[in-house]
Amino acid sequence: MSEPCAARGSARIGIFGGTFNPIHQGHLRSAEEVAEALELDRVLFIPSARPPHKDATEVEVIAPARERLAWVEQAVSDNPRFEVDTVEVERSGPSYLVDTLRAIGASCAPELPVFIVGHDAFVEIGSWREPETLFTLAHFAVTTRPPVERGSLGDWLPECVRGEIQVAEDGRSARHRRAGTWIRLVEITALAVSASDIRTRIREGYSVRYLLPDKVREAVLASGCYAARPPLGQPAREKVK
């Protein structure tokens, strides 16, 4: 687990969690761009040991959480502001967001850490478990492409919270009525890389070069994790090199 926070003083600390199955270049650009935004310290990235909305399953393959967590640290070893914490691949059970923002509070109190969430995940809040808790644990950062997906963070929230959150006319920011927790817009760069297109590639046998990081893309393919067996006597179409 990374040091905690009080050690660092009073940083703003963002966390970035995720399945990462693999970590690509639109993770790393999107955290990149996010900490500039906002003016963060740190990035903590947190690999999902066992991501409660996802099953592995022949069409959905999660690489073990050992294999993710490595990639995940060599994908970020060379940015000072980036980190990686342990923290659900260390604890049993499902990694339910909400242990994980009081675990990581705990450490950061008084400050609070700043979620990183895509949009198309924040829209499905409402399902995770304590939706309602969740906004009161941490600032949270909702990563939107241009052009802006339609409507605003009032259409967006669970109904569950929508009485405890004020959101601003342009509807691009919000805060929690009791928590004084705060919610953004923050718009990011499109870029078109997928970790569901990056497993359908390497599945396939064709290249990831240049959606991943060069030594994660090395690790990935030498692990296997996604590749599937190639016809007898027919090698895969991309090697690690």
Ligand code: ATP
Given for the second form:
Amino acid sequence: MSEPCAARGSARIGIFGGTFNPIHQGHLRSAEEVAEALELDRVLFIPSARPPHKDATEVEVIAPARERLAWVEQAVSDNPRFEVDTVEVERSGPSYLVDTLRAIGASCAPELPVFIVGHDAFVEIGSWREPETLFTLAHFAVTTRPPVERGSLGDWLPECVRGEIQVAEDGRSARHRRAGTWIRLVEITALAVSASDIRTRIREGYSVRYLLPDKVREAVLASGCYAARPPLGQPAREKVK
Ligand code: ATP
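Can you give me the structure for the form predicted together with this ligand, which would complement the form predicted on its own we have just seen?
Every component of the complex follows; first up is the chain already shown.
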């Protein structure tokens, strides 16, 4: 487990939350480019224990938290700026971002963390727990993700916070009127990699080489988490590489 923010002085901390089911190059590249663009000292990867926003069918293919955590640890191990935080896997119940920001924020004070989120997830924030509060607890770095959508942060903000947040004319940055927190759109290299595509490839016996770090790929395949279950009485399919 990583040390609390307080032990890191007044470092500028990025938070990258996700199911990481499994972690892949799209996640890693996104964190790297945001850290560079916003001069973050550290990025904390926070795997969720039980993502509240994934639907019931997806829940069936969510690998155990301990496996996903181990893959994230493996994936970030050679990057001195990246760390893993286990706050969500250690907490019981669903993983609500608002709880995580409260926990991390308290130990980062007076600095506020920067929450890194892909555009696809950002447009869903209105359905997360306490969306109004989220925008007061952290700054937001919203990254582009294929298929890249052109538009303004103003269009993507949840209805409930639109009155509170002033969007710049170019639509690429915004500021919370009361909290002073900011939102920035960060354009990153578009990598059309997704965890669901990786799971499908594994289930169907296709290669996932180069979509995720090699060591993680080996561990994911060895775990058998996403492998197709053979019908009773039939031998398991040959392993993909
Ligand atoms: P799934 O395909 O199962 O929905 P995912 O690949 O979207 O998974 P998550 O763990 O749900 O991965 O995503 C965590 C965060 O990473 C989200 O903010 C998401 O927008 C972002 N993200 C995921 N893939 C990419 C990518 N290829 N490029 C940029 N951001 C990404």
